[in-house]
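To begin, one chain is listed below as structure tokens, in the form predicted alone.
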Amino acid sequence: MTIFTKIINKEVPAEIVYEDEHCLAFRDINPQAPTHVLLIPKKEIPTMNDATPADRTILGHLLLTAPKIAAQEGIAEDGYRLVLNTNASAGQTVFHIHMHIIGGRPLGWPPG
């Protein structure tokens, strides 16, 4: 069980900004921009490499939910970045897939 599963189960506190039956979003504890929200599926999938065709619906739901959260956070019009890291070399530290919704300032490229 990851820390994200504990957040989903309300065993660990988090500043939740969105929740529905399929996913949950909360503020990153180490924000990289003025707005930095993590969007996670309630189904625990360790990495994108572990996703299967059966996960299509939840992965699509995450992509369609991110703009709603960006709008709610006031960053949709100016722009935001969605980041999904896979495995340690890409920066994944919690092995429960999660999408970073980052905005609130100009973001450079490349990102790291």
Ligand code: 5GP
Contents of the next structure:
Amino acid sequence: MTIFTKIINKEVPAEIVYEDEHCLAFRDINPQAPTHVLLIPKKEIPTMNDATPADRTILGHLLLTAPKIAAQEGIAEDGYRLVLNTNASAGQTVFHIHMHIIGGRPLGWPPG
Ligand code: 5GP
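Having gone through the form predicted alone, I am curious about the other one (the form predicted together with ligand 5GP); can you provide its structure?
What follows is the whole complex; the chain from before opens it.
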């Protein structure tokens, strides 16, 4: 279990911006841009490498929910980035998959 399960269970506070039966979105505690939201499945999946075909629906749901949150945050038209860091070289620090929704400023490419 990670800190994100505690956030799902409301045992640890977070600024929640969206919630439904399958997922939760809350503001990153260390934002890298004016908008930095983490969108997570309520199901515990440690990394994208652990996702299976059984997770097709929830992963599709995350992808379809992210633009709604971007619109809610007012960054959909200007543009935003969706990021799923996986394992050490990508800098994954919390092993419960989470989609970063980042925007509100021009974003450099490629990432560092
Ligand atoms: P990763 O580096 O694993 O892709 O991203 C993990 C993210 O979770 C980081 O951006 C970090 O700031 C955020 N984070 C870690 N712990 C907490 C927490 O307790 N609350 C919130 N809101 N964000 C967290």
